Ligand code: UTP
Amino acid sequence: MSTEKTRQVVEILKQHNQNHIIKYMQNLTEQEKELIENQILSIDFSQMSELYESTKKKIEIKENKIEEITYFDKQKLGNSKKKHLDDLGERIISSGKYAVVTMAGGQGTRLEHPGPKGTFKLDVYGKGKYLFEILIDNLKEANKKYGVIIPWYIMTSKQNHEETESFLEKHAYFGYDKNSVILFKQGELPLIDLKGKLLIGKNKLVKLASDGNGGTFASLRTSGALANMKERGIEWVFIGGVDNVLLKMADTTLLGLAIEQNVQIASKSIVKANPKERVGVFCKMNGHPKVIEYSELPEKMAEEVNSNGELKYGESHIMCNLFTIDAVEKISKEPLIYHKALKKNPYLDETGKEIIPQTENSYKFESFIFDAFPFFDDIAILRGKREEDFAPVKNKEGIDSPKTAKELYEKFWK
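Coordinates of the preceding sequence alone, form predicted together with this ligand:
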């Protein structure tokens, strides 16, 4: 049966070189066809063409003016300055104007844990602790200290939302006030193969994946979480990852520094271990704060040393960021750039047969949280300490793995 809608869908697919989907749809039932047609009508094909074209371009940072970032070292602030900053920060938190967002919508492919990353149990102190539980411990500690209940917003993906919710329910939110935990879903983008063709997933629809942690801002607004924050009178929003077991989500020194410096964004950094460490580093590009990914930082710049004998681009971004609520709203309305990631993604071919690729076959497009920094003139950077602030669980084994995170976590708490 050929309807007006089908004709429209076929036209769009032809126009955008997606003829493989027209063929694939011939073997679907009317009901399945209806679902994929609705999905196709909701896809922004000009955005997908632009993203595909962008995969062919090399990122060049040469023509831009790059400078070192200014930072404050937490260890060298001095007692009275530190106390002043802590007091400023404490005033905001204890008056209920502070919220925390955890970005938990990632796929966690490197860890290979079957489930949302926050449900991974780190083998600490014999009985182990889930990553979500470790975050909750940190929030509970802050609540006790400042006499409040910090509202906690968790960003999930469409794939892991239900599992995340039922896990937290099953564990009774590890004793956190359920009314102060708000889950919201992030956005998605289609996956394309190396020739720009959309992949079809096992569910007989165009295959989608979460659109990166930069999607946090727009998702906060479109999900209503931002409006919820405003109703609660929130002024400052902390946004962090799910997988750093030493993440301090309510650092009054960082907050105080942002207030004192009169800036809308702030971030905690740690010193890059060596020029080759695979971390993004802060700089100023054309007068605006920016993080350059390790893959985009030329080797020469990565090795440059300043007059203090330190790496010139040595302040690493550790996903420990603060924003005013106005900054969150502003960014939520701006388009962020997308970065491509080459991934192995199974898909259905034109005949409906599942293909499991042996090598990377597709691009996933992700925006990064730090791509929001250049929208501002300045940022307050507080240099923390690796052994106090950074123990990520990224890889199954080796560096930044459960083994290294366990060691750092137990050492810190000892």
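Having looked at the form predicted together with this ligand, could you now put up the form predicted alone?
Lone chain follows.
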């Protein structure tokens, strides 16, 4: 039975060189066909073509347009300056104009943890604490200190939304006010193979993956979470990840610095451990703030030092960012650049047979939160300390693992 919708879908697929899906659809039931047709009509094929073309281009950093960025060292502020900044920040938080966003769309795959990353239990003090619980402790402490309940927005993914929600329900939100916790879903983009063809997943639909943490802004807007913030009178929004157990989500010094410097965005950094550490670093490019990924920074620049003998590009981005609500709204309407990642993804061929690839066979596209920085003229950067601000849980073993995070967490709270 060929309907007008089917004809339209076939036309789109032919036009964009996706004939393998037309063949694949011939073996589907009417119900399965209906689902994949609806999905295909919602895909922006022009965007996917552009993204595929971008995979053929090499990223070039033109060194002459890059300069080092100004930062303020928290350890060297002096008591009166720090108190002044803290007072500015405290005024905003205690008047209920501050909200926190946690990016928690990832699974604990690299940790070999079956479930959302936030549900991973870190073995601290013998009894252990979940990553979500550690963040809630941090928020509860700020609430007590400033006499408020900070609204907490959690970005999940399509994959882990229900599991995250039921986990928090089961644990009664670890004592946090349920009415102040808002969950919203991250956006997704199709996966394509190395020739630009869409992949079909086991669920008989086009395979999708989260569009990166840069998608947070658009997802806040499309989900209604941004409108919710505005209704609550929020003026400043902190955005951080779920996996840093030393993350200060209500840092009055950082907030005060942003207010004093009269900027719309602020970020906390730590000094790069060495020139080869695999972290993105802050700089100014063409007069605008930017973070350059370690893979994109030429080796010569990574090793450059300034007159103080410090790395010229040594301020690491640690996913500890602050935005005015106006900045969040502005970014949410702007298209961010996408970065490609080569991945190994099983898929169904046009006969419906599952193919398990032996090598990387597909591109995943992600935008990063710091891709929004160049929209602004300036950023306030507060340099923190690794042992006080950065203990991520990313790898099963070695650096940034549960073992290193546990040590840093227990040492800090001692």
